[in-house]
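What follows is a single chain, given as structure tokens, in the form predicted alone.
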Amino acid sequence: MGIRVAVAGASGYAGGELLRLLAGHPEFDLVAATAHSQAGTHVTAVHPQLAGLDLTLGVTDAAGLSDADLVFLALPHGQSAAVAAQLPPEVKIVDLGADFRLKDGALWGKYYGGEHAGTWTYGLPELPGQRELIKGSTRVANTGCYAATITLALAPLIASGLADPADVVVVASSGTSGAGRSAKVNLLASEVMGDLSPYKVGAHQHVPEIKQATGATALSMTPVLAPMPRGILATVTARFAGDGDPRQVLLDAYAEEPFLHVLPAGQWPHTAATSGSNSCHLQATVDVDSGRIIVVSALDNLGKGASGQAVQCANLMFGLPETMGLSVFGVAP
């Protein structure tokens, strides 16, 4: 018997991707998956791509989750804390929601509303020193999808002194799965196809998380809903604060990272190349007109932006190879 794992919130897109990854993981044994309105439903009725996985979704409560060694919480923002509080302290948890990401309770209230539940170890292994913290933690807060895409592009540039932390502008496009699985008029195929639409302009909830993770002090972000099911493409620009080559800074920072790829000069990231993988593709240049740093970053919002990242953190928490059960390569076309 391997490491017993359970997924709460398994009926959503991130939950379904977790089930797919865990079903093929050589050390994790999937023993339970829970949902809310879909409790009592066979998993293949909700996720037909998982044909062959014999599992019925249970009710999300401590009784259905406490028998696991590790629980993934793939619940809506604000719902993880109550479930986590009911689980025994020896059960390790990776939370894919936002409940425990922020250190500042006032910012939680401003961007999410309600009471701040606290702060757990931040689940982005590629940040300096974070990998060792994750290894020693029983509670890990997974990154937001936009936050992972933008932080990986920006953090080394600020840390090196090359980018001005007070002058960062981001425009990022995300696939519709990033908005969750709930039925919404603006996510209907007829509304999305052939269209690009900005949303939460100047007030996206991932902004304080990105600033916390990168050291940025002022960040303007415009998120855009794109007519595709999965993927994020972020264009991050910043004013120079020092001398150097931004692409070389990224190459030096990520030289030993299995999931981060600074592409060959002249080759630019695109979302399809990362689909189904736990990889992030990056490229950097300097704008010939404005002189600003430009970094383009792409990843699968359900992979490195959510479920793949969660499995990567779980591998570290149990002393397993970090890449176990995860693909570096995307699926295309």
Contents of the next structure:
Number of protein chains: 4
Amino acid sequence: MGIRVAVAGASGYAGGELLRLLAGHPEFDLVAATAHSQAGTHVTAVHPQLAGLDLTLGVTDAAGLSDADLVFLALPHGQSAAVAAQLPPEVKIVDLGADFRLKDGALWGKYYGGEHAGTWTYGLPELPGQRELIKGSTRVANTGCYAATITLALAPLIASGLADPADVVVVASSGTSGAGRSAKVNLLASEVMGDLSPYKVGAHQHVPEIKQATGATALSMTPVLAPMPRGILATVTARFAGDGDPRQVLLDAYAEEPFLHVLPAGQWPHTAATSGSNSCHLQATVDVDSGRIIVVSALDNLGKGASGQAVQCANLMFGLPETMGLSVFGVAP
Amino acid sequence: MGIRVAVAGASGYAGGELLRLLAGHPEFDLVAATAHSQAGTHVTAVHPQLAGLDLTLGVTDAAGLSDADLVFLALPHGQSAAVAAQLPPEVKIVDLGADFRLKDGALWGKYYGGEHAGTWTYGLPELPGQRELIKGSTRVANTGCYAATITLALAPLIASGLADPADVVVVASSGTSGAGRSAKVNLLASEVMGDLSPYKVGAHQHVPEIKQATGATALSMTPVLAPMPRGILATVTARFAGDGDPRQVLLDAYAEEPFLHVLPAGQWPHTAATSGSNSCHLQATVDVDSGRIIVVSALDNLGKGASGQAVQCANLMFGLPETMGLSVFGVAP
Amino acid sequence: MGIRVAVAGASGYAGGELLRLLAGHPEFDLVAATAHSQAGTHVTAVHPQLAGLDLTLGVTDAAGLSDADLVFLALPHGQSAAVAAQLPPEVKIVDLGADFRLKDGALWGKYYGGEHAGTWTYGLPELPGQRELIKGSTRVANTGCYAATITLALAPLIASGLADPADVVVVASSGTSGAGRSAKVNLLASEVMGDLSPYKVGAHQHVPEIKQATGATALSMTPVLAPMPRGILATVTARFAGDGDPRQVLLDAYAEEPFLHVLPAGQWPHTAATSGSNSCHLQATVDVDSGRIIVVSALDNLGKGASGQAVQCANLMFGLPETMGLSVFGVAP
Amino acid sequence: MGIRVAVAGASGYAGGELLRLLAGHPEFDLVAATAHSQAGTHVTAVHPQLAGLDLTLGVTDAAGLSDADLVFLALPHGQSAAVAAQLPPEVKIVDLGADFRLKDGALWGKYYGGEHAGTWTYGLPELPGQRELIKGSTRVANTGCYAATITLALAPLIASGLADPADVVVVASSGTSGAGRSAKVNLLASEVMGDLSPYKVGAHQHVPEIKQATGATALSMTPVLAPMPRGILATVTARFAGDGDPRQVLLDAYAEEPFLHVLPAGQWPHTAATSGSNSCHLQATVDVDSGRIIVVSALDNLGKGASGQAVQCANLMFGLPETMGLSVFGVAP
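Structure of the form predicted in complex with a further copy of the same chain (previous: the form predicted alone):
The complete assembly is shown below, putting the previous chain first.
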């Protein structure tokens, strides 16, 4: 008998990816999946890619979730705290929402609105010391998808002194699943295919999360919606403030990491290579002409950017091998 | 120590998918991967999605392959026979090419040109009796991607007498990876995105393979190249010649099949739900107005249409659980 | 001073394409564009591709439209009759909806529901005799997008006796703009990209329209949603019932048509080549093996399939050159 | 009898777009189109979107081009000089290649290799004073596609003192037609769909052209290949060095420009809205948190980024209305 697992908010894209990963996980037994408006529906009507999985979506409440040893919350931002409050303290929780990521309540209010619910252990195992914190936690706040992509690129370079934390410019493009499964005209295939569109320019809610995780003090971020279902490509540039090779810094920082791949010199990350995996691909160089470091990172926003990362954290929380049930390799082309 | 496996023709799309599946297979140990022009190259330079796999591509010859217990041939049509001839009889082989699929040498000559190399056990386990044949074979000819999609939809309906084998019309659309990894102008992204283009109208080389596998005697097939990297959607219609429910026929035929999913009534297959998996989704109805059965099947041309199917056959050939190392669930969205 | 033109239902995709065409038309002066929920909005907030056009959307009522010499109705099915009834008889109308296409009220009820509003002149100038009827009409019912694509492929072949009207099988794939600009989950980019999905299998509402226009008596149609914003590709097969060359029949039928292009033998139509144009590309062959004619036609569902066709009809209704304001050439790649 | 026009290099994407624009131009008569390997081919075999245009591609030499009053050169970089040298001085030439754009021959050598051919009038009419220079020129060097997109965003802000010319960071994504019609594996649809991939990071050949045109002194540029056939989206950030509203600066600079649209505040450019047009959409803001101006510009790389721009220049060179034969409006969705 394995570890009993439930997913709240299973009808969205992150929820569906969680179900896929959990259905193939050797130790986690999926015992419940809940959804708001889709409660009572068979999971394959909502996620046809899971044909063969016999499961009916339940209601998101304490009764439906408390029977689990581990609960993943894949709810809209602002809804996790109420559900978490109903669960017994011994039930371990990974929250894929933003509710418990920020330490600064004022920043929460500014970017998300409403009252700050609190701060949980930040679920990015590859940050220094963070893996041990996650292992000892019963409550983990999973990273934002952009935040994971950018933090993995930036944190070691600021820590090493090579990148000026006060001069960081990011342009990051995301596939559409990052915008969620909500029926909005601007997310229609007709609008998105053949199109690149920036949004929340200079005002994205992941900026304070990235600053908190990397130590950056001034960071300009332009998010762009790209015509592909999955993937984030972040181009992170910072003033070259030190002396050294940024690629070597990444290599040293991530030498032992199973999911982080600093590519051979000259080979740049691209999103399709990470699709369906829990990997993040990285490359860095110094643009001598402009005096800036350029780092590019790519990952699957539903993998290492959300659900894969959440399973990785859960593996740590239960003392399982960190890579269990996750794929290092992308599904391409 | 597991079963030693080699892949010949590892630089193409089917080859890359084989490597991905084998790298995650519990019993198959990937010991060699060969390629023609890319020999000497690290596999991740050719398949960046496999970052983390330490393997250098070798030369496709007997020396590079004979050390294996199992060899997958993912070579251009017409090249398998020469390589197979160099391998000892105790090395088991699954050929993903067309060389050994047809029983009729004249049809081979008509559709592929050149001399017919012979006929191996046809690698579609879900055909009646075929699973046992594959288990007892050391040489298996994997299905064509269109052939698998269409045969799975059509064979039980002809066998049941519901579909008239002399009146079959198929329109099937494929993602671009089905056309291989060759640098041709008509396969450029600029040409394909936003476009649907028919090709080999009434003249596709899978037609004789489908007839052989299903018993169809007259079959019109129009293949269409679709703007997506993976997936085949086949719309198969046949004159309704009998009495009964075609969906029930499919349900009965495939009740025990782990990878074949006849969807709930009213829900139609779509390709994205099968992406990255070894599943095939099916649905059927009778179009009363026109007196025709309409069956739609969807699968991943690199999964159940090629590399996944090949691993499924290999599992059978080695007495392993048929689903080992394969996913029932698609990666979507 | 040109002809005064208004567009009702200007916020949808067909409406936007009408505005684009009318803004460049030498004789039609766009005086009003109306929309339901978007009334009061500047047109460029709804259609950013029209930046440079200074126009505010008005309310769809008699006051807003009666001042025009010509009104295009691009409303949801079932809403045209009420608006048309409020317009003076001397105002010419082209209805892009389905309301007035069918002669048989019972079929209307079966496929669309509700009461049949009546029958107007069918707006497909390339049908024999139809051009003259359109010239003399003040009320024209524009074709459905699938109907136009399939009818242009099929009508001459049935008329010539080459195609058996009782044995027609069609599989037709459409870009997403054909499904309209409504915020539905199944039309989200995340769901559509990388996907082909059939819908309304054997039950599409354009079937009676095609039968009426072509004389087909039994026709199986499977529509498929394709991952591209524009374009329809129809594969039309029919039992080869006569003696002759179907390509030559099309060539003879359309020799003088400016927008219909029967391609050189061996070259098949593809959708991207018609994008943004009012052209339809055609090719035909006999599949000897199956005894069927295969005709493929491609057009832009918003061009010759909707708005371009409507402008073509309007040109005829006002005695203008039929090609005025329309492009024969596609925007590709 | 109009102005006689020839296109050299008509088989590529920019060449095809030139033919489309010229076929609809009221004053330019297309008398010849040449191509290297495709000479002798009917144009519709190479550009199916031009079905209806009766033209056979000729050989690119003086004999084939000298008969024209105006020649567009759409040749690979480095090949224009040899062809131009063969044309009489009274034949006006617009070169879409890079050969004559740079003033500094050393920079030409560094970025393109080979000998510098010279410097022609730079074909960006919206730069201060440039329109008059183009009117008086017989030789014009059309802009690079990235260069046009970025220069239009950046030049007025540097000129106004708001943007620090020594601190510019650009990330710009292009559709695949920008990479040309060459059969390369990395441009295959299978590789590109669902993918974003950076290339020539910090080393793109348009950087010196942008610096020359804008006065920027240090500029970091990361180009990204995006999964769409057309369009460039440039995110241009620069240290906010002055006092004022960057959007107002753009509004003032481009108030009279027919093809440049500074969008309403809060509305950001996206590429699809410019597809098929000669327009460029712009928006700007100050990211207070990071102290940087963010400007986003979007255009069609084959329109305002190449062929449309070339026709605009040619209109000026012949004293025609600048917008003749060009569309302000995009084809969307």
